[in-house]
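So this first bit is one chain, no partners, the form predicted alone, shown in structure tokens.
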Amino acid sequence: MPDVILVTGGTGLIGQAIKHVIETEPAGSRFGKKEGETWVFASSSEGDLRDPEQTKKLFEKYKPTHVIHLAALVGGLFKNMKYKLTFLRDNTLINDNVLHTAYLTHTKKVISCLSTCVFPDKVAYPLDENKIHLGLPHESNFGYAHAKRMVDVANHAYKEEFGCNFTSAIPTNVFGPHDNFDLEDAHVIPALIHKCFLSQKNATPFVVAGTGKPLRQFIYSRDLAKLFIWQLREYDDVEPVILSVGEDEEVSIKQVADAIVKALKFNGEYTFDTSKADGQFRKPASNKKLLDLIGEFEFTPFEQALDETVQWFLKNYDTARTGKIKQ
């Protein structure tokens, strides 16, 4: 039987990465596709995974072997603070959906996509995959966190009582290109890549909420790629793995602003508003876990990475995710 890899929210950062490497990197390598794989990159349109019956006709039309499951409801800062209710139900229906389909349908493996914010908000640093259950996640997007939260406790669940190959990935802050630009709610790289080309396209201020100050670990979405094909093929516990850069690699909201401004070649006003939020200073993730399984891994460097998806924006600005405002 070939594998049938079905990636959900296929057509996100994430998932368009996965589909570039697969793409681009040689046949047969590590990284690159199998003989005999075929892969499946979802979106939205082809099924509502809220609903158990769509999710369903999903599988029946793809009967994957394998599923990297991507897909769920995200939002920037201020979206998870206002919307919680929806962020706790349509993720939890989700991945409740996806993950009983896979094991009604036989599915030999999979791996969904958690985040750092799963993580309690008060915990020892570095975080690392022993510490999700110790405490209640952050405020500011409890709705989130405790969804996916509770794909770590199904995934056990499901091992113990049926002996499925389930387990997760607990990506820290990805970038890329495709990612969600609508300054409504995008995450702080794209929301700060969009802006800023603004600011020069209308000779206006860049204006960067908050001080600057807080420092986040950013894996470029090329990278995180690979490691979620590394996860599908090498690695089979049901205990989450943290796939990011070292700690060594934080880098703080203003270097962020710095190497936006540097790779946009931007030269009006740039300044900081001190008024807005910070969210949480921050939240060092340790790769311990993951370097000593995978061996080898050369992470892309940040500026070049940064620069990659400022190049990417400016080539699709027409096409990419960037909400209502085209200015």
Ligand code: NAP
Second form
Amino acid sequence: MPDVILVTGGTGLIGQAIKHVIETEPAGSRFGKKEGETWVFASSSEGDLRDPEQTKKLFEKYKPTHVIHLAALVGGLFKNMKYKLTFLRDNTLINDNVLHTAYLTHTKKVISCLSTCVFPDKVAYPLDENKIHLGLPHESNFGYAHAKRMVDVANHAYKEEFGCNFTSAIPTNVFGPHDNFDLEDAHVIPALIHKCFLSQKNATPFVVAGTGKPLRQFIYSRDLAKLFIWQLREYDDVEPVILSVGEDEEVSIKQVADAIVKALKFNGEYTFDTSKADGQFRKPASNKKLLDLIGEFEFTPFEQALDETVQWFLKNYDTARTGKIKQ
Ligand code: NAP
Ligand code: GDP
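Mind giving me the form predicted in complex with this ligand, seeing as the form predicted alone was just shown?
Shown next: the complete complex, the earlier chain at its head.
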């Protein structure tokens, strides 16, 4: 039976990056399309995965043999702080529907996407795959974090009770083409690219939320896409894998803002609004398990990836996800 790989959330940042890699890497290569494979990139318009019937219909339509499960209610720090219950409920429903339908339809393998937000707030660094359940997540995103943690619990339970081959990936903060560039709800890189672009266009100050001191590990969506394809083809264990750059590659929010200013050649006023939340100060994650398993992997340098993202945003401003109002 030929492989049908269904990517839920296929229209989003990571889904579109996987599509790009599958379509541009040489056919038959480690990350390229294999002969006989069909890839389906599903949008929410094909089925709202919070609904069990619509989930069932999507699986009946494509009959996937494999699922990369990306669909989720997603957002940056400020959206997570505002909608804790909605993050908990929507993501719990989506994950339960996808995993249970995959089990009922004998899907051979599911990789679900978690996030380093799922880890405990107070835990010894660096984070690794054994520390997910050792304490409470940061209060700013506990709704999202608890819903996502439960996927790891469900994966183990599906394996032990039914022998399912379900696993998960844990990326750090992701950015790239096709991101959500909403001013309020997006993650820091797309939000700041959009804000800096508007400051330049309207000659207004570029205001970065918080102190600029928190540290994050950022991964380029097109690098992450390759890691998902690797995990799909070459990793068969229930335990999650952190998909990240090295723990020594933390970048401060100020460095992010500086890189955006440089990429956009912005030369106006640039300030920090310290009345806004910083969120978790840092959450460095180890990529040792990934590197031990995958062997050689070359990550795109941060500034190059940021520049490619900014150029994509400038080229696609009219159709990019920038929120309701074009200013
Ligand atoms: P994104 O760009 O916001 O895309 C979200 C995707 O999910 C879209 O394709 C959307 O479909 C789909 N979706 C949302 N609600 C849905 C529903 N009720 N039914 C069906 N589909 C639904 O998100 P992303 O950044 O690519 O995130 C993908 C995964 O990575 C998520 O699981 C997220 O938690 C995880 N993750 C993201 C980051 C990050 O920094 N972005 C970091 C760690 C983990 P439509 O657009 O068609 O509505
Ligand atoms: P996180 O990595 O899960 O915390 O999520 P984000 O991508 O939202 O990053 C949050 C960090 O970026 C916090 O330290 C914020 O204070 C900082 N930040 C600065 N400006 C912005 C902004 O415009 N939007 C967002 N989401 N975060 C910002």
